[in-house]
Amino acid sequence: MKIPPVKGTRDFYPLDMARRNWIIDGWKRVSLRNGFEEYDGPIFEYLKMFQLKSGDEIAEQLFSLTDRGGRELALRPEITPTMARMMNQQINSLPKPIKWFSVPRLFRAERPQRGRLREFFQWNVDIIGVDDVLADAEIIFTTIDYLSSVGLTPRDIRVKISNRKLLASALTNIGIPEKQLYSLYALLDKYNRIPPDVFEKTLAEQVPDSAPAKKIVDFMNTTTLSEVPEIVGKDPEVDTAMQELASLKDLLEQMGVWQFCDFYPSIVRGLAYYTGVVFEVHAVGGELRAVGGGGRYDNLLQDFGGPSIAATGMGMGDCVLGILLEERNLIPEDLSTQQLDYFIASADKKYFPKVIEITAKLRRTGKAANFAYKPTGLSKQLKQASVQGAKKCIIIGSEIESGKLVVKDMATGEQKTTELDNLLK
């Protein structure tokens, strides 16, 4: 009977698991040269924490159990409440600001789909205890930060910035009363992945009026910021969240960056903690999910306990990622499964066990070594030191008796003959 994999889970095979690792190491490269530092946390918490608050989007994805013990448990469907709670139990001895990464392995019960499954990575940075534009500014740096490293450019990528303060006093400004703010977001995050006629049905029914739901359109249509006051009228709380976007530019064109990012008002994100600016990274021309996307979220440690402190941060996946990287062809083909600095072979198979002492010895130093496990001809040998990826080839002759062997660079096939001593110092 063969057993297959669980729909929406991967096996990664050692060419995939290269792939995963070129990724994920090129995620913890730019995170650590952005100065932040990493952390991770357990792989089940408390039901009740991801209930509590990170929507009722996340809440329906939730793997649950109840263990033996009858608490109610569950698989981690993200991280950031983890982090909120980490941090609000050491909140007081930690120094800010606080730069923290993390690349988890999450869990969302929810159906397997293109570029979304039900277990995953995901690249997680925050910066905790700046209260200034600044600190989003750095988030979406050091996302473009990784983008860029592994070949993207604005033409293939591009930030879409906005901000719920924003959105939140246009729609007032409009006449939406507050307390169906938070529906309206549901809806409105669907904007761009939901047919424009079923969008405005949809409206029609939590706006019944048409003269304030044209302007909910206009304003989701709209890309220059100067646009916005002529939709939703002057108001104070429009001019604040708009200065702060506008100050959001200044310092990603300072940092070099802009090129790759716009104002784009329709992009709200679907969690319920987010509180000012957020953004989301999508490919240009394709019909992928957002690579990524984030924004500040400054109630988050206060609702879990702990004190009020501003807070922004960014999550993204490597399931779409993995796909825009090969759809631009940006991953590279020469993802070694295997890198040995030696491949140690026998010329006769007498030698077989001077092989394995040599092999071994070359290891307790450090480096990485393989023998082919059956003696066979000379030849054989080279080929599988090739397949491996070895930089050189160590070959035990007759020389050995003398306490010398021959080794052979694979690259440029030269040879050489060394003491056995030597080498090994």
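If you superpose the two forms and keep the largest set of C-alpha atoms that fall within 1.5 Å, you have the rigid core. Just so we're clear, the structure is a prediction, and the values are computed from it rather than from any experiment. Residue numbers count along the first chain shown, from 1. Compared with the form predicted in complex with ligand HAM:
Here Thr222 counts as shifted, since its C-alpha moves by at least 2 Å between the two forms after the core is aligned. When the rigid core is held fixed, the Cα atom of Thr172 travels 2 angstroms or more between the two forms.
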Second form
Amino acid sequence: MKIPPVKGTRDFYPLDMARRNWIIDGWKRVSLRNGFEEYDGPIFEYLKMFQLKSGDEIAEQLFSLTDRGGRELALRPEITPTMARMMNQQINSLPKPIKWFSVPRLFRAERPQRGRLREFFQWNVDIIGVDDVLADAEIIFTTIDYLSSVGLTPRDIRVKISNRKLLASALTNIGIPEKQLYSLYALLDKYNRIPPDVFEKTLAEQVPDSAPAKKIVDFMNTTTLSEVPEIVGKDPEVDTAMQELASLKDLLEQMGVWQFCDFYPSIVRGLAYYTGVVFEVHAVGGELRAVGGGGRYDNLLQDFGGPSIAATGMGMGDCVLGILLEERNLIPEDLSTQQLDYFIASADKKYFPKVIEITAKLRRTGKAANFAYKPTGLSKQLKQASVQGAKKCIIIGSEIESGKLVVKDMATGEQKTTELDNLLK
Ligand code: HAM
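Switch from the form predicted alone to the form predicted in complex with ligand HAM and give that structure.
Complete assembly follows, chain above in first position.
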């Protein structure tokens, strides 16, 4: 019986694995150079962990299960709630500010589409304990630091920035009750992703009066920040939000990355917990979903039973990023699936036992070494060495009787005879 792979999952053959590692190694390198420490949590958590604060969209996409003890669990669709839980557990002993990063494998039962799967990897960077836009600026800088390190330019990607406080004020001022805000955020987040008639119909179900509904649509259509106060009306929250965005721009200019950024009032973010600056990274042109996104979530740790503490962060998946890098030819072509220091070949099959012995010895000195299971002609073995990407090929022939062997440099073709003892030192 042939069993197909599950919908929305990927098989990683060695070359796919080399690409995945190349992306993840880059995320890790950039996190470390920006001062973040790595953490991880379990792949499953209590179901209620993701029903509490992630929002309806994520709750509808959970892969849930009941364990043998009757506990309701879910595979993690994001790592932010786990991070909040872990930090709360040690909040008094962790030195502040806390700068953590992680690359979890996540699961969401989405409709599989270009750039959205049911299982994916997501880079997360988060800063906890800094109640200042400087932390938001650092998160955005780190995001851009990675994207530019792999060759993406302001012509390829844009970081679209807004502030949840603007939309929250706009909605509150037109009389939307607080408890309805979260379901509206989820709908507004889809504004550019669903057909206008579907959007209008769903909006009318939530906001039946046409005047406030029109104001919401006007807000979603604003393209410049200066128009916002006009639409939203005078409000101290709006002033604060505008000031935060102005300081954020100054900081990103100082950091030399503002040329990647634009203010975009209609950036909402689907997740329920954002409270301040929010942003998404989008590819220029084309119809790809967001490359990544994040923002400030100052209430989440408290919502999970911890202290009131400022928090901001970002998540970037490997799917849209992978498509974008491939489209722009930015994935190195020479990614190797094997990294051999030596391939050990025999000039005659009578030296095969020596091949096994020397390979094992080299491996035990820490060298990556391989050999052909069936000793064939030397030229076939050399070909295998080259296919496996070996840097050098050791040829064992009659010289081995006097403790010597031939080492061939696979890049230059140069050959020299060396003492076995020297090689093993
Ligand atoms: P999110 O917007 O749900 O945020 O996801 C962030 C990114 O993860 C997306 O922009 C996309 O790159 C990737 N992603 C999401 N769903 C899928 C999927 N089904 N397939 C492939 N990639 C996907 C969060 O998850 C927040 N927890 C991020 C965060 C961290 N905010 C603060 N700290």
